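This document starts with one chain, in the form predicted alone, laid out as structure tokens.
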Amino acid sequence: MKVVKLHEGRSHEWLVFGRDEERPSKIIDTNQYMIKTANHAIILDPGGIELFSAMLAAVVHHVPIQQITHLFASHQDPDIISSLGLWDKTLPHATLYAPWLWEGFLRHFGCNSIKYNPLPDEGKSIRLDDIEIQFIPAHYMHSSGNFSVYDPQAKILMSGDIGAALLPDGAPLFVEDFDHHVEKMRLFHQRWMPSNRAKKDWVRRVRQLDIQYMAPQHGAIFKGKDVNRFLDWLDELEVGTGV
């Protein structure tokens, strides 16, 4: 598994990794990410079951897992969370924040040592040592209960499905040619997103930001000008059409 260091500054660093040669060919591939702070660590959408092992000695290299006090799920998905009993056996004193609405579903994955704190449908800020992290409402973006993470410090928005793009193994980790890309990403969100009202209103939100990293959990990571370049696209795409 490649690990690639999108934001190193004075207090905290976020670290992705994904592109892992090593996963099964027909195991989509899927971006982790991970923020550090001096005293803690909270794992993004922390991957499948089949990927606990790689991502565990991929993580182990940059910090003690005695450091590792966070999970977040943006929602239910398995590629999102599945691994999420190994890691209430690898991390029983950490806190899991996911949405309210998936909590009966996500503890089938097994949650008997982590705590289990909802995140409220408006959303909410935490503080990891002095970083503010803003869980941001993406509600039916694709799924009925869904959160984008933004640090306002490293201008990084953490966009889970939103974003998406299926692509070769090979591929670059950002977005090189948007023209190009777009077109790996219009089935996608045109088939799981289902709401106009509900892209609409995430992109209200998201254009109030300053970002400078759009980071989805597949695909590449968008930077600079290609940020709002996705948001103009994403705000023109008619979505519930991809049959």
The other form holds:
Amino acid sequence: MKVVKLHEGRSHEWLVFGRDEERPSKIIDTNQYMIKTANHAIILDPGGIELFSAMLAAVVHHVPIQQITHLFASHQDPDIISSLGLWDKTLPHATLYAPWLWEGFLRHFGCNSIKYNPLPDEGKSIRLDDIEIQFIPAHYMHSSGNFSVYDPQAKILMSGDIGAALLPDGAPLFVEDFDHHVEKMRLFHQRWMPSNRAKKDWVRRVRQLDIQYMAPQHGAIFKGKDVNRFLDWLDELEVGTGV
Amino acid sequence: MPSTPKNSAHFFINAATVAAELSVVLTEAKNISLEAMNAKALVARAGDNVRTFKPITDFMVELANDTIWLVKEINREALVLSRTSLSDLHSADAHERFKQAQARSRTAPFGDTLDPVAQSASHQHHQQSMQLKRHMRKLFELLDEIESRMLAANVVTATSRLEAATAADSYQASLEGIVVKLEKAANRIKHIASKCRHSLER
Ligand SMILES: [Fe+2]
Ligand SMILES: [Fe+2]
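Give me the form predicted together with the partner chain now, not the form predicted alone.
First the chain shown before, then all remaining chains and molecules of the complex.
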């Protein structure tokens, strides 16, 4: 599992975990994120059960497990959070922030000790030591209960499946050529995103944020101007093409 | 004894299958019970002519009741076993994944913070395996018991045959009919019990 520091500030840092070489084939590659503050850490979209061991091993290179006090699941998909049952054994005192809509479903993965903190549809903010973390509504993008995560201090938006690209193994972690990258994203967004109205709503919300990095759960991370390029592209794209 | 994940994997299915197979035994036991009632009526009607057959009918009633009770017990135990082997499978999986994480993080600065979690997963797995073994032993004991009842039934059918042969002519056919039915039911139960045992031992 590769680990890259996305942001390092006075009060906190962002780490990306991904491109796991030992990932079983046929399993979609995912990026996991961790925000680490002085005394806490939150893992964003901790990933599927199949990469739990690799993820846990990578995490303890950076924090003692007791410091991980929070988890976040953008939605209910197995590649996002089917590892929940094992995190539940690892971090029995942690709190999971996830859409209220999925509570009864996510508990099927095993959530006996971890506290489930249901996110309301309108989203909310929490504090982790000195920083604020905002959960931004992203419903129907693609899941019907779905959130993005925004850190106003580091100016990072963790966008979950939005901005995802299906890339070959070993692809670079950052978008290098936007026009070329578009082709790797098109099908994913057209087929997995169901609603043009929801898409417009999300783009409108996100345009109001100051974003330096947009970090999706699959594929490559957008930097600087590519973030706006992506928003423009998505705004124009016809989605929900499965019917 | 199954303690590896692979064994548990087929085990929870087999244990559930056992419960289903046993419904046939229950039907047979109810048949014995019915036959015992017929035999009792016959013995009462025939009076002294078939006096020696009376203990046999009592035995049949007892056998039917015991078998029904045992089947219910086995059924309960088989379902518990199925659940336990599934938990065993989960705990083995968790144990394995924590072990892998430990192996991969030997040089990590905070790798040792995993140790208590990995230890507790290993402990939990051990407990689950012990419990699985306990439940399995219990289930085999119950199957043993049902099989030994059926062996006793075989002995009794042999003596009943002799008794039937010495009874008055007018009752001989009915008594022999009862003996044959008891024998058939006992053999079928024995067959199913050993089938269950085999599917659990596989
Ligand atoms: Fe998804
Ligand atoms: Fe995903």
